[in-house]
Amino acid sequence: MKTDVAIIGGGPAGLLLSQLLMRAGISTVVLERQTRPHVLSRIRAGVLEAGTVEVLKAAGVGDRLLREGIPHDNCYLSSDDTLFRINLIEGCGKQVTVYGQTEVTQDLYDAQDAMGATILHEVSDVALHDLTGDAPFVTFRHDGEAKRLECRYIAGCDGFHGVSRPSIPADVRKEFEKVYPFGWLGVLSRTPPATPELIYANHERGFALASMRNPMLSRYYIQVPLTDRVEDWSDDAFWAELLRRFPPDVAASIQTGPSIEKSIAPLRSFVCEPMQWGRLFLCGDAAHIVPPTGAKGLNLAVSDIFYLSRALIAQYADGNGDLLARYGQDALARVWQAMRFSWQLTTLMHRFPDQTGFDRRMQVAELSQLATSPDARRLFSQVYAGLPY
């Protein structure tokens, strides 16, 4: 098999890159370890930055997003029983859109199918070869057969546990990581959202988040110890704990119901440098992980794809490799800013096991500054709604 760009990983990052490149006449093959139903069953992020919406529209997958996505002009933060609003339009002139990652992935699959894209599922034993030469290739197994894919470039979109990042020599990679001492227990329920906007809550019992996927699908989270298991939490226990962590008027508006999905996710901040090695380019979770507090995971993957697709299209259009040579530099500049925001918001809104009285006073002071200072809300809004590319 031969193609211009081999894409390792068929999640939203890999599918979006394939979509943008194919629209520019650049051939791709996508290799995905899981089945398509498995990829579409992943419950992930639901808050899209303004720039992410524009990239998806440019890729030709914005129609349903514009019809069904829920624009948000505000978000709310609470500290114990106080609640205040951050007006994004006032702060930066942008809004975010609530539209689940599952929906983004479905839209990309539909668009790729319509274009006749080559997407191979249930691929195993993937290995990347000759990454610093002029003719890299990928070997793998599919349908019980050993296969070889020759290409000019390889995009590693295969997530934190994929093969792409480890294909960069260990003495070249620098990895930066912070692991947080708690996780998020998330529940999805077929209930109307508590409020029209997201609420991030800092409470003495721990963090909580009220969010939504659509007008009849709500997503709630609570901070839990890393030792907890999903089996430890019945639906009744989850709802009781969630209600304790919001101000009384918010708690009164929450409709409870049976969970249709329940999971616990650990939190970490992680960045790998460099994001390119020879003809291999890392994108999304293969290169970086953010705690979900700032809703930056999918948005950072999209910004990586924006930079990489732009660079590859320029290379194929006129042989100009300048953008390709600085892909990692451009992507990492945005990654570290989003990393800072996610780390800061995580530190601000959670209760830590070793937290001192001084640490708590600092949280209160910073929340007070956000509540009272237009300048503080403006800076928050700029990153929350999305830095420019």
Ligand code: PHB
Contents of the next structure:
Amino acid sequence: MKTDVAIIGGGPAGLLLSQLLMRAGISTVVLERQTRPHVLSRIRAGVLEAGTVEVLKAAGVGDRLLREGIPHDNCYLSSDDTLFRINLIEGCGKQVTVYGQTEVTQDLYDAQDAMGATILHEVSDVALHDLTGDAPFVTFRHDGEAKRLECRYIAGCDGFHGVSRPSIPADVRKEFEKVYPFGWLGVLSRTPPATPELIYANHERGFALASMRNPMLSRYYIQVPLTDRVEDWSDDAFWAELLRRFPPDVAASIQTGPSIEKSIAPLRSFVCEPMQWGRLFLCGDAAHIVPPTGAKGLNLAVSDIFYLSRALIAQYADGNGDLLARYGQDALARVWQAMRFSWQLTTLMHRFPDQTGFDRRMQVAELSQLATSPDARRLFSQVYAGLPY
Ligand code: FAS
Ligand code: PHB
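Hand over the structure of the form predicted together with this ligand; the form predicted on its own is what we had up.
Every chain and every other molecule in the complex is listed next, the one we just looked at coming first.
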């Protein structure tokens, strides 16, 4: 098998890269470990930055997003029983759009099918070879047979547990990590959202988030200890705890119902430098992980793909390799800004097991500054709605 760009991983990063490159006449093969139904069964991100919407439109997958996505001009923060609004339009003139990652992935699959893309599912034993030469290749197993894919470039879009990042020599990689002492228990329910906009709550019992996917599909999260297992939480126990963490008038508007999905996700901040090694380019969760607090995970995957697709298209169009040579530098500059925002909002909105009275006063002071200072809200808005690429 031969292709221009081998893409390891068929999540949103891999599918979006394949879509953008194929539209520019560059051939791709996507190698995905799971089945398509498994990939589409994942419930993950829910908020798209303004820049992400533009990239998806440029990739030809914006139609349903523009029809069904819910634009949001504001988000709310609460601290115990006080609630205040952050007006994103006043802060930075940009909206965010609520549209689930599952829908983004479905739209990408549909577009890739229409383009006749080569997406191989249930591949195994993927290994990357000759990354520092000019003829890298990938070996893997598919349909019970050993395969070899010759290519010019390899995009590592295989997430945090993939094979791409470890293919960069350990003595070359610098990894930065912070693991948080709690997780998020998330529930999806076929109930109308409590409020039209998202509410992030800092409560003495812990963090909570009220979000949604559409007018009849709500998404809620509560901070839980790392020792909790999802089977420890009945629906009734979840709803009772969630209602305790929002101001009374918000809690009164929450409609409870059976969970159709319930899961616990750990929280970590992680960055791998460099994001490129020879002909291998890391994108999305393969290179970095943010705590979901800032809604940056999927959006960072999209900005990585924006930089890498632009660089590969320039390379193929007129042999100009400048953008390709600086892909990691360009991507990391934006990654670290989103990393800082996600860490800061996680630190601000959660109750830490070893939190001191001073730490709590710092949270109160920062929340008070956000509630009273238009400049503080402006800076928050600029990063929340998405820094420019
Ligand atoms: P993905 O992990 O989505 O995709 C990688 C793909 O590579 C997967 O399909 C995997 O099967 C495949 N793969 C792995 N190893 C392979 C191999 N060896 N060979 C071939 N294929 C391989 N972000 C938010 O913004 N908000 C949220 O609320 C949020 N919640 C999350 C909850 C969970 C449990 C997780 C894990 C992540 C969450 N995220 C959230 C972040 C998430 O949305 C990611 O940022 C996003 O999926 C990144 O997309 P990809 O980089 O494509 O990685
Ligand atoms: C979600 O709806 O899943 C969501 C929204 C905002 C976040 C995190 C998750 O910050």
